[in-house]
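Just the one chain here, laid out as structure tokens, in the form predicted alone.
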Amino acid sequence: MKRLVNIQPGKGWRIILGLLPFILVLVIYLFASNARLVVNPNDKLLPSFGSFGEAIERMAIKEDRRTGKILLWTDTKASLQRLGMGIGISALIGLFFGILNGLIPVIRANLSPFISVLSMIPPLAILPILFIVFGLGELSKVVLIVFGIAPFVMRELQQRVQEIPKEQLIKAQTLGASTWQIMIRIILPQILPRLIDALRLSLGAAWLFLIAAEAIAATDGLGYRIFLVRRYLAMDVILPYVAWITFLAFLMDYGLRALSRFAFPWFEKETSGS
């Protein structure tokens, strides 16, 4: 008898496993949906699909009254400028302070204490202190993502550094690779792509981060509108919000994913192969 732990699933059953636990919520959503909309017709908590169209009808096709702008767009537009510089800040600083802690143990015994502390801070409790220091534009919220990820990403590829073979620069040195040399040529092609894995796994973390600020301090965002409407109760336009939110953060771990496979092949073999 097969047991199922070595049972492996075929290409088209492996779609529709992946497929039926959206389908269950959408089920489970309808039933509940209609249900209350049976009791009370203009229930906002679960909203039909029709509310939904004519909310998103609203929201990403017309303009809107009093700004003339097109709602979706434009918060989409403004979160995306602030998730693309905390993220890309963040990537440039964990990559080089990575390399530093991870290949030179003087600046290792220097730093890596104090980056391992500052990790532990929990971003959301100096938001108000970056509010302060910073003010209540752009430059607070993109403050907030990139100490949020960055001592991540820096310890991330600490780590990765220590795990690169000591023979690979045992070998440079005795072929007279400098300090700069070793980290240019041995260490830098073979951290890349772990930082760009190190992005996508920090991807879950900007976004609330990004969130939280435009939640308090914004007049666009996707946080901001979420958190605008909330008041009226208004889930027919917060559900495709949340859903949009989601469809980017996917569209942007793919897209890294993709980046990685075309610029570094040997590393996606690498790793599947482990």
Contents of the next structure:
Amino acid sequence: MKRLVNIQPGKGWRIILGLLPFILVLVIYLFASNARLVVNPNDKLLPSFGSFGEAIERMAIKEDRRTGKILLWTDTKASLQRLGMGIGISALIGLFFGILNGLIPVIRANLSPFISVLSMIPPLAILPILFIVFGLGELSKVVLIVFGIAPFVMRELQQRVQEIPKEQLIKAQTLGASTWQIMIRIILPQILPRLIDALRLSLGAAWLFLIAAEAIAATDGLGYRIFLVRRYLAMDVILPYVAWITFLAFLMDYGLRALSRFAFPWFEKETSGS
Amino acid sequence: MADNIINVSKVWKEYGDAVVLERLNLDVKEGEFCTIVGASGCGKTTFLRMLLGEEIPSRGNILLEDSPLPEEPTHDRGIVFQRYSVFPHLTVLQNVILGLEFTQSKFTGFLFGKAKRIAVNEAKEMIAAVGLSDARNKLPSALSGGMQQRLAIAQSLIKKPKILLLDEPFGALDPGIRADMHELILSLWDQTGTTVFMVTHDLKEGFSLGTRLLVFDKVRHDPQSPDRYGASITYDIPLGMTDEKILNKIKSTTGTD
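Switch from the form predicted alone to the form predicted in complex with the partner chain and give that structure.
Whole complex next, starting from this chain.
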């Protein structure tokens, strides 16, 4: 018998083992839901799959009677817009300050301590300030996401820039490069795939801040909806929404990874080779 | 004086209390190929970095063509490191063109149209000279260690540097490939007439390559405080004067092989 650390599951086994926890959770849910519904057919806590179907039809296919819109799509569009803007702005800020901080010692001495302190402030603690300053509209939600993830992206990219071998910077100077040329021809192209990595890492936090902001003050959005229907214990709506949010988060992560592979083939080789 | 490309006079290098180099004097004529050997930690790489402008002498001065050496790396001194000399995100061709683009395109760092075609042709010639024509469109990660060093040399030489600095460039290569690289660097040196400084820890390499061998070693020792005295040039031997006896003598004094 081989040691446990040396046993590699085959391809088929790998799929079965991977699916097992999902199936297990599903089966446990079905049993528990059934047990509760037998006792009380109006139980709301663990709805049957039939009521999920009805809820999904109500939210995702039929128009809402009051607004005349399909709620799931309106919510998804609103949330993704906020998320996209928040992440996009964070990426730009992160790239700009990350490169400057990483490459130029004078700017690093000037800004690095400030950014470190900034990133220590719990973003949700300043949410009230954001609501006061920027109002309850879209802006405050986007700013919360930016405040939540931009400092992380900045610090992460600064570190990645500083990790680029010094030999490369000296080599570039011996080839006649100015600071500006080093920045745009040596640093920027090498830091872009690392920006994508940093954004993938901060996706979870971005969703957290988005849903928190929507839960507190919004009129649409995925986070708004699940907190709204919570009042009616509408688990039949909440659970599909959570699954949908998870699926969207997964898609974004997958998309960013695919983009990195497609746009920066050298990066995959570089990082897997060394 | 005028025919000396490099003029080092009374150079010291200290880090705090530790003296790395002391009283260094050296005149090098244009077109010489100097190999620098010495035990590890003897300051040979520090000396190369001073020539590069990455380090600045604590005392004394270095003249390049009779004017003070710029205190940062510039285009008149090319460098090939042991590793990390090439840019991983650029293909072989792009790596070589880069030097031309930096000079000719101040703002975007890219060349277009006719200027680009001229640069590409020049780069292709350079790539052919180091024997990488077949790998022109490959990324450095697809090249072997020896090919990466060939690329690094081509990248530097396209700038026609006054001095080419090589910091243990073949230290990480297999012996067979190292011999090929020796042949290559000698033929390129012959064609371009560039002044070359090469640091190596391989004494044999130092003996077989170049016109001049410089041995760095400490002249004075203080057993109680090993950092008290720095290294200086203990042997300065023109090529052809080297023989087995000197080789063994240097081996025994510096403890290298």
